[in-house]
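This document starts with one chain, in the form predicted on its own, laid out as structure tokens.
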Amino acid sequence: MRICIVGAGPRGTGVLQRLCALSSGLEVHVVDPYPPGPGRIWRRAQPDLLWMNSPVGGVDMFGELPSLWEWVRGASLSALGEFAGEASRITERRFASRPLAGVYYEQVFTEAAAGARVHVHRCRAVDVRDHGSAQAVWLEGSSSPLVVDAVILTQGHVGARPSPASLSLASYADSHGLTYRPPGHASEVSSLQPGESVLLRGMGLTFIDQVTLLTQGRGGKFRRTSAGSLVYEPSGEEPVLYAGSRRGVPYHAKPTSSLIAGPPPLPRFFSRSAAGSDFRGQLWPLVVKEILGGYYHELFLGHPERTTMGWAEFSARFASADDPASLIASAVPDPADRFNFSAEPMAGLEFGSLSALAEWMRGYLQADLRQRSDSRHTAVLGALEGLSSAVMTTLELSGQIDPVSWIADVEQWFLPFASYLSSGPPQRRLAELIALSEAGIVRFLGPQLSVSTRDGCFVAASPAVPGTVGATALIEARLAEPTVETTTDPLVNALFHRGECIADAGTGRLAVRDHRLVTKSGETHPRRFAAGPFVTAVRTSEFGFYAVNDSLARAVLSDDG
């Protein structure tokens, strides 16, 4: 069987691994302008200042192939090359640089490809058309197509055309000698001058990368004082970074502490037997109870001295309570020990000045670091266990519930909330952010950030702080949200304009059913498959990275002959 995989990052590599594990004698063409295995995101050719956002011990996506931690421990010096020094310092809980991860993904690709005849094409695929019962894949710059039996799209994070608002800002920047960077992956912006005022809009993971490149990437250093605090020593080359976003705060840091009471029994309240097509109205209360149940399981069993009743009594009463607030108040006397469910920690707050906001923000970040590292706060880990269970149940239920509003709620509201709670940066990055604030390099702007143009500069404002801040540069420190209609991917564009793929009505992403592309007629194409972040996640991530790859590979192979 001949197969073409478009996209050679971890997703494409994982699919290749499953194909080769399940069938012999395959001929596979892998198409990607970036190196096979790491792809664009994890390639070696990027600064080692950029880190993975998962600890080494948590990167285990390829089933029979070694995890990142297993590989680091067993890799030879020749395989590690220039990254041998970093690898020698790695522990299971540390965060590897992306270039080191890229070396690992290269090795995974090599091992995955050993079971087939694999041809790598370092270019882009620009179209695919039916060719009798086969598929003709056209490559950029090629005069003849690859003819295969099936095509699998695993391009990862595809680009998006600029929005009208972005085009307007870019035009203003061009006409006034300003710097504007549209949404996208973080990069060094060489045109920025030392001391120049720069607005960063967005405070997620891209923001963390961008700050790193504009500070340490310009020669600044962090050091520990004798008291153990982290301080930043500027190089003098840094711009001044003004940061704000809709929420106004970064994602919560990755936890490093461990559960004392062990994993809570999950799922307990929100399981696959849950019914209802109204996510926010019918299912969200069950999600809340699952998260709270995980939190209080750890608090009552791991820290019983901070409660007024035993776990058995609380658990039974909690399970039957429609509104457990009064029960929690009586059983957990210190309000600081109760779970704060707010996804908007700055809602309603007002500050008299940017310096007052900075003081509050540093306290907020310090508290977050304590909660994610101190053994006295392990109940937060219980909440994350409950959240993880709820996310998995939500994804499993997606195959049973069809309304567009349900899918949109999950993808555009619940999953981003889950990422805010659990998918943040390493703790070190938030500690660095505190030090950068103390050094005056990073200055916070607050929530509900608005950006306009006036008097030849960009102007930022937040309802939390009086006045405005002007700047000569604006960096959209966030990824674009590409849809099928706005993507810059030439292959998807070609299919979409012919009606051979469609956008999911709830999310705008590539619609699939049973991993196959859905066409304008509502049918699925029997020889075209897709998976990854550009595909509607609710439809393709039911059981996690490895299981989706396995399921997709089986679907492809079931059509052989």
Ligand SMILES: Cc1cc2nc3c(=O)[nH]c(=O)nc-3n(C[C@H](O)[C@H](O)[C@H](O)COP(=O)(O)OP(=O)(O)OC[C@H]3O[C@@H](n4cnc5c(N)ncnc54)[C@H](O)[C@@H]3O)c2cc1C
Contents of the next structure:
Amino acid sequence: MRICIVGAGPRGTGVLQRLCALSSGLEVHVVDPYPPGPGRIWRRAQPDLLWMNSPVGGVDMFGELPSLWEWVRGASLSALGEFAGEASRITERRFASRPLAGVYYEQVFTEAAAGARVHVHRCRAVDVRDHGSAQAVWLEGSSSPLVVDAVILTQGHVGARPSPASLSLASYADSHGLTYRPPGHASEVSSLQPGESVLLRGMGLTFIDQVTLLTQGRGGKFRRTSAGSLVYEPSGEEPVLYAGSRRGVPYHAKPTSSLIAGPPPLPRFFSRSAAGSDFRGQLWPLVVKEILGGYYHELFLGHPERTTMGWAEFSARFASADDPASLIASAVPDPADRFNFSAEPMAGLEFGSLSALAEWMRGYLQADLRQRSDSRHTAVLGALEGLSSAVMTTLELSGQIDPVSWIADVEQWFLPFASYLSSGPPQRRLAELIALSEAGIVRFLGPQLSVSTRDGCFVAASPAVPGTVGATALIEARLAEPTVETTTDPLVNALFHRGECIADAGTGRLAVRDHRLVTKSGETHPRRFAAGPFVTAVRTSEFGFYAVNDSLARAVLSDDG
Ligand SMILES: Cc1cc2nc3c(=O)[nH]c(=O)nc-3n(C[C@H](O)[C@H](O)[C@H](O)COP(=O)(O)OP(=O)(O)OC[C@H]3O[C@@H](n4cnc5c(N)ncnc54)[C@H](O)[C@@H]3O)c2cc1C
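Having seen the form predicted on its own, the form predicted together with the ligand:
Everything in the complex follows now, all chains and molecules, and the chain you saw is the first one.
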């Protein structure tokens, strides 16, 4: 059987691995302008200042192949090449640089590819057409197509055409000699001058990458003082980075502590059998209960001295309580021990100046670092276990949730909130932000950030501080969120314009059924498959990477003959 995989990042590599494990004698064409295995995000050729956001011990995506941690421990020095030094220092709980992870993905690809006749094409695929009962895949710059029996689209994070708001900011920047970067992957912006005022809109993971590139990437260094705190020593090449967002704070740091009581039994309150199609109205109370249940499981069993009731009694009364606040107040005497996560930690706060806001922010970040590392605060980890279970259940219920509620409540609210709580940067990055703030390189703007243009500048404002900040550059520090209609991917564009793929009504991403592309007529194409972040069902698959790859590979192979 001849197969073409378009996009050879971790997903395409994982699918290749399953195809080769399940069948012999395959001929597979792998198409990607970036190196197969790491693909674009994990390629070796990028600064090793950029890190994975998952600790090494948490990266195990290929089932039958060694996990990243097993590989780092067992790899030969020659396989590690210039990363041997980094690998020798790494521990299970640390964060690998993206290029080191890329070397791992290269090895995974090589091992997976050994099971088939694999041809790598280092370019983009731009179209797929029916070719009798086969598929013709057109590659950029090629005069004849690859003819295969099945095509698998695993293009990952595809680009998006700029929104009207982005276009207007870009055009303002052009006509006033300013710098504007639309949403996308973080990168060095060479036009930014030392000391120039730059607005960063967005404080998630792309923001962290962007700050790293514009500070350490420009030669700045962190030094640890004898008291243990970090100090930033500027190189003098850095711009001044003004950071703000809707929430106004960065994501919570990744925890390094461990559960004392062990994982809570989950799901307990919010499972697949939950009834309701309105997420906020009907399902959210169950999500809250799951998170609270996880928190108190750890508090009562891991820190019983801070509670006044046995877990068995609390657990039973908590399960039946409609409003457990008074139960919690009586069983957990210190209010500081009670669950207290805010989706909007800056809501309603007002500061007299940016420096007062900066002081608050450094205290907030320090408290977050303590919460996520100190064994006295492990109840937070219990809450994150409950949250992770609730996210999984929500994804499993995606077909049941009303599409309007799905977009507004799940896509735009709950999943970003879950990322903010649990998918943040390594702790070191928040410690660096504190040091950069002390050095005056990073300056925080506050929540509900608004950006406008005035007198040849970008102007930022937040209700938390009086006045405005003017800047000569604006970087949208977040990834683009394309839909099938707005993506710049040429292959998806071609299929969409011919009605050979459609957007999912809820998410706008590629619609698939049984891993197969859905066409405008509502049927599935028997020989075109897709998976990954740009595919609607992927929300579920992100939590079952190996299982989805396996099931997709079986679907592809079932068409053989
Ligand atoms: C900056 C960043 C950091 C991340 N960090 C983490 C992390 O630390 N931990 C974690 O679990 N997840 C992380 N993620 C999530 C990420 O989704 C996964 O880690 C993983 O990379 C997804 O794999 P993928 O193969 O689906 O997509 P990608 O890794 O995006 O790979 C897709 C590949 O398809 C190629 N491609 C696209 N279009 C075409 C075309 N038309 N023709 C040919 N090739 C094409 C691209 O060049 C790319 O190499 C991160 C994501 C980003 C953007």
